[in-house]
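Below, in structure tokens: the form predicted alone, a single chain.
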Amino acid sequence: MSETFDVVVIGGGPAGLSAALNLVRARKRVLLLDGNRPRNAATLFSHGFLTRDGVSPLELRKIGREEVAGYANADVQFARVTRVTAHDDGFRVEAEGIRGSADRDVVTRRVLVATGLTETLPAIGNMRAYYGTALHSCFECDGYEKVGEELAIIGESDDLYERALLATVWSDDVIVFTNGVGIVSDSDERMLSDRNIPVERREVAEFVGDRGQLSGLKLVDGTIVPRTAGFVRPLWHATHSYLDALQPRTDELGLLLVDQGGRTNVPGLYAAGDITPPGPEQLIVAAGAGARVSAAIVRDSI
């Protein structure tokens, strides 16, 4: 623990990078630790991010890391944080280096958690072969590229009705697939029917297509339902066991509860981005949250 920082930022996505950039520009000594496992790794293009529309999410992160690392008071490293504990009037942060980088064990006055979420997709055999090309999870990010296509809305959650209605912004040809698990009430199904949106309750066996081009969904009984694109509803998980010793307050989904400045109930511990309610957001929204929380940190340190 020979190194001391003003702020350790955990997570190198848009929220963490935006916060780190603003913090180093406020003359804070910042260590950014990135586990390098972004939730959107399968996505080929990012959309809706001003001046970066269509850029690869991985390229966006790379550019962000380079911008932050260009400041002398910034230290950017690939590392997986294993534990954060109280230490004097601050925190001790321990991390395992990845991709050949060294382990870190440092002290900091403040910690900002911006690790985002992990996701679990419905267990349909070959979904990964189409995820990020024909199949996506974010309407705002990828809906425009699917305008007018035969859309499948696939999920195992209880919000398929709302997602189906949202899909009609981009296409008039929408079918909901519950995969035998997702919840669509009888009344919601009737209202969807009034909008010419069928609900298919049979399980999906696999996706059908050629060279990444989707042509349909094959059901367990062999029926093939033609579809050229779709939106999947993953299950999202907040993973922050490294904070267990601090016992931050969370909601029923495990998201870190914060005030408008990103402050948790633990003094000196902040959070920004998808790890906070309401959960998954567009990249530009997460970046804005990082900037907002960094401003709170600067003011709290005066």
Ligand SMILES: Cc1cc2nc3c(=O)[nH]c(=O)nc-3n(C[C@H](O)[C@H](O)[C@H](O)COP(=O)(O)OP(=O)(O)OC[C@H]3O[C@@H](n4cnc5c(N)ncnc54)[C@H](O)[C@@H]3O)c2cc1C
Contents of the next structure:
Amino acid sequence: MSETFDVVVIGGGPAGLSAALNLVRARKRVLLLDGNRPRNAATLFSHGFLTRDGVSPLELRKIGREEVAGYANADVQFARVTRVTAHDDGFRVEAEGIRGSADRDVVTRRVLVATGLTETLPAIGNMRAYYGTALHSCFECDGYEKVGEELAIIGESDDLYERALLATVWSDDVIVFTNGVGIVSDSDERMLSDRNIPVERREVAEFVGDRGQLSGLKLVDGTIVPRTAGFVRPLWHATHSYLDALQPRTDELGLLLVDQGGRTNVPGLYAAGDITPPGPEQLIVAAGAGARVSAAIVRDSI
Ligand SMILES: Cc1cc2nc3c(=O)[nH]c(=O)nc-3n(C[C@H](O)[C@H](O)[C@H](O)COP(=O)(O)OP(=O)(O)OC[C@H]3O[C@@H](n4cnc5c(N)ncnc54)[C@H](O)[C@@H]3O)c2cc1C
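Can you swap the form predicted alone for the form predicted together with the ligand?
Below is the whole assembly, all chains and molecules, this chain first.
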């Protein structure tokens, strides 16, 4: 524990990078630790980020890291934080180095958590082969590229009705696939039927197509339903066991509860981006939250 920082930012996605950039510009000594597992790594193009529409997710982060690292008071490192504990001078942050980088064990006045979400897709055979090309999860991010296509709405949750209606913003040809698990009530199914949206309740065995080009969904009885694209409903998880010693307040999904300035109920502990409610979960929203929370940190430090 040789080093001390004003702020340790955990997570180098748009929320953490944007916060770190604004903090170093406010002359804070900042350590940014990033586990380098971008949530959107499955996709080739990121959409909707003003001035960077269509950029590769990795390129966006690379530019952000370089901008932060260009400041003398910034220390940017790939490392996975394993523990944050209370310390007389604020917090102790311990991290394991990755990609050959050193472990870190530092003290900081404040901590900003921006480690985002992880997601689990429905367990359907070869879904991963199409995820990020023909199959996506975020309508706002990738709907435009699927305009007019034969869309599959796939999920095992109880919000498929709302997702199917949302899909009609981009296509009139929508089929809901519950994979035998997802919940669509009879009355919702009737309302979907009125809008020519069938609900397929049989299990999906696999996706059919060639080199990322989807042509259909094969059901367990062998029926192939033609579809060229789809939106999958993953389950989202907020993973922050490294904060267990601090016991920050969370909602029922495990997201960190914060005020307008990103302050958790633990003094000196802040959070921004997808790990806080309510979204929407988009790059520019996360980056904006990072900037907003950094402004609160700067004011709280006076
Ligand atoms: C497939 C896919 C495609 C998407 N496409 C788009 C799009 O086109 N446009 C758009 O606006 N949004 C898109 N999104 C949403 C967007 O990626 C997220 O809203 C955004 O990345 C959230 O930013 P964040 O900074 O909160 O978290 P993230 O970007 O998830 O970054 C969190 C970072 O924290 C790191 N981390 C996690 N745990 C630790 C730890 N213990 N120690 C250190 N670091 C840690 C992770 O490795 C990661 O690098 C997409 C999402 C997915 C899943």
